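Only one chain is shown below, in structure tokens, and it's the form predicted on its own.
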Amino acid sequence: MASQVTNAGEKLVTVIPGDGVGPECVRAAQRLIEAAGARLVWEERAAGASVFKQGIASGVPPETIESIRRTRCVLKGPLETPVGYGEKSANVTLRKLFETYGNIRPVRELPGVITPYSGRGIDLVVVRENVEDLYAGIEHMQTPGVAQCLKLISRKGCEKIVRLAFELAIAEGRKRVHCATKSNIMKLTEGLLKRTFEEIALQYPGIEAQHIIIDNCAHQLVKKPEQFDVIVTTNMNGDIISDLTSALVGGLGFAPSANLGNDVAIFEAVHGSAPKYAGKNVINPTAVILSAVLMLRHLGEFEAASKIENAILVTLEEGKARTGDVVGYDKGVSTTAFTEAILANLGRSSQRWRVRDYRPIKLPQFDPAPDTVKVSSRRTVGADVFVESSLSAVELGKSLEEIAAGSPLRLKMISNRGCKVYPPTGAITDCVDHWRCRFVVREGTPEMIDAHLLDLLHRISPRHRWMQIEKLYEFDGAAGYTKAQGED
């Protein structure tokens, strides 16, 4: 991805100061970038709370979108998502608008920031898929008391994030990539990431590849975090464990991030807008400054990036200027004083704390056309019909069996909250009014066709309220659906 360059050879960057403490932190980062000699031109644009108040539901105005399309690179302060007005988070809107599919969150032990893990040598990167999974935000109230959120995991999305994780490992000289999933439970969605990871890992023989269950990953991060180098994972898992990892090294004040896509990159701190500290000149700007360091490397400004990172390490190591989140707000230095201390240390390097040698990340390239996974054969073997009913499992089951009599489809089972309840298994299940009713083709019917399903729904509708259907497929002879707990 090439950034836009002026006629004078300067690189264009859209800067969004943000809400709350954002402008203070962003200004600190800009001062250091300018002092380090990077040749950037800033285009300041708005997003977040001030835009919501203008009645723009996304929190991102057209002029900001136009600037980002042109510059392809954003340094952003934290944005507030107001309660009571506005819609989606402006942060999420920006990531999705520009398909920044990879969220990079480096975590490293820092000098002078004392934690229970000091001296353990923590130095890892969480690579989080950034646009799909549960965070696609597709939700429905299926009954008045049952909500659904669709967990969408695509093969294309998995391949993009896995390749990015391996390419980042190469660029940073790292030796190991863990793939963290919950594929022991969600075998199709989380399992798709696991299977894609294991396939693509073979193309990177120089990198050690390991799969780990996400809950064990969280356990191991607390127990022995120094064993990890790169962790690639799905969107919600990555959101959770990246906050966990930042706590290991001192908190969100030291947690930068990069949102990378093939066309646009957005750099921002992980922390929020912290409105109670806004304008008080007490906030720790390190996370935004380190995000700017990531941006400089992305833009090819490696010398300026290393100069700023070294200056931060020296400043923290000296311990003369420490912000309130580290030593208490009654003792900490101001945001301005901390920035001045880093500026004074530009050009210096620590003898104990090394800055990695970085190379450009080779972003994987993909056809922008909708991805289609090819299969040799597919067969439709039935459908799950989701029904709202206040009947018992046995009453509903007998009713549906009666309804389906004479149809090419038969009722195989009913589940409630994932557990088979009809035919009865003897299990004790606290049921709600949301039933998954699985119908499959009868013996002698080779495949379900739409006419079979439409006939079944026509039969069900007069007696029961249904709200959703899912066809049951076999792809290349393998079931493309999971069984309920207790289903044979």
Ligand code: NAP
Contents of the next structure:
Amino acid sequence: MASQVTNAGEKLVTVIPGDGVGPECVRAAQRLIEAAGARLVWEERAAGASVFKQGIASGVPPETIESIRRTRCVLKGPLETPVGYGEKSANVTLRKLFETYGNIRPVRELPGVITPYSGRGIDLVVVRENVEDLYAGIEHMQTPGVAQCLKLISRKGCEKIVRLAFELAIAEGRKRVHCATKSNIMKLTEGLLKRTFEEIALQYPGIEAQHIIIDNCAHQLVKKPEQFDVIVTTNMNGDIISDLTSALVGGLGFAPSANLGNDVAIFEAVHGSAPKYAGKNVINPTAVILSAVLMLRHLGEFEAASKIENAILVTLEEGKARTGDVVGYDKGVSTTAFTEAILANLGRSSQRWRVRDYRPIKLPQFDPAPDTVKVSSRRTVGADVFVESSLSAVELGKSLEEIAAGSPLRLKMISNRGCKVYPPTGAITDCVDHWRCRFVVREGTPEMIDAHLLDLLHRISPRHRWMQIEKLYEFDGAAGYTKAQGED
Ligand code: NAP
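Right, and the form predicted together with this ligand of this protein, after the form predicted on its own?
So here's everything in the complex, that chain up top.
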């Protein structure tokens, strides 16, 4: 991804100061960048709370979108997600608008920031898929008492994030990539990331590739975090474990991030607007400054980036200026005093605490056309019909069997909250009025066609309320659906 350069050779960056403590941190980062000699031109734009208040529901006004389209690079303060006005998070909107599919969250042990892990050399990067998964935000109330959130994971989305993780490992001279999923439970969605990882890992023989179940990953991160180098994972897993990893090295005040896409990159701290510290000049600006360091590397300004990172390491090592989150707010220096201490250390580097050698990340290139995964055969073998009913499992089962009599489809089973309840299994299931009723083609019917399903729905409608249907496919002979707990 090429950055936008002015005729005078300066690189254009859209800067969004953000809400709460955002402006204090972003100004600190801008001062350091300028002092480190990087030649950037800032285009300041708004997003977040002030924009929501103007009645712009996305929290991102057109002039901000226009600027980002042009500059393709953003340094951003945190944006508040207001409660009561505005619906969606402006952060998520920005990530999605510009398809910044990879969220890179590095953490490393820092001098003078004492944690239970000090001395163990934690230095790892979480690579979080940034646009898909439950964060696609497709939610419905299926009944007044049952909510649903669709977890959409695509083959293309998995390939993009996995390749990005391996390319990042190469660029940073890292040796190992773990893929953390919950594929043991969500075999199709989380499993798609695992399968894609295992396939693509073969193309990177120089990097050790290992799958790990996400809950064990969380356990291992607390027990022996130094074993990790790069962790690639789905959106929600990554959101959670990256907050965990930031706590391992001293907390949110030290956790930077980059949202990378093929067209646009957005750099921001992991933390939010921390409203209780807003305007008090006490917040730790390191996370935003380190995000700016990631941005400088992205723009090819490697020298300025290392200069700032080295100055942070020297400042923390000296320990003369430390913010309240490290030493207590009664003893900490102000945000500006801490920034000035870093400024004074520009040009110095620590003997003990080194900065890695970085190379530009080779961003994987993908065809922008909609992705189609081809199969040689597909067969529709039935459908799950979701029904709202206050009947018991047996009453509903008998009713649906009666309704389907003479149809090419037969009731195979009913599940409630994922567990098979009809035909009865003897399991003690605490049922709600939301039933997944699985119909499959009867013997002798090669495949379900829409007319079979429409006929079935016409039969069901007068007697039961149905909310949703999911067709059951076989792709290349393999079931494209999972079984309910207890289903054979
Ligand atoms: P938060 O703003 O991250 O703050 C939570 C706590 O983390 C703070 O109270 C503070 O802990 C600590 N903290 C955060 N930043 C720090 C820093 N720079 N230095 C030292 N300590 C820091 O999370 P929140 O209170 O849940 O969210 C506030 C708002 O931010 C919400 O509207 C949320 O939606 C938004 N948000 C935005 C982003 C983003 O823009 N990317 C990310 C997360 C949240 P102590 O109280 O222990 O001192």
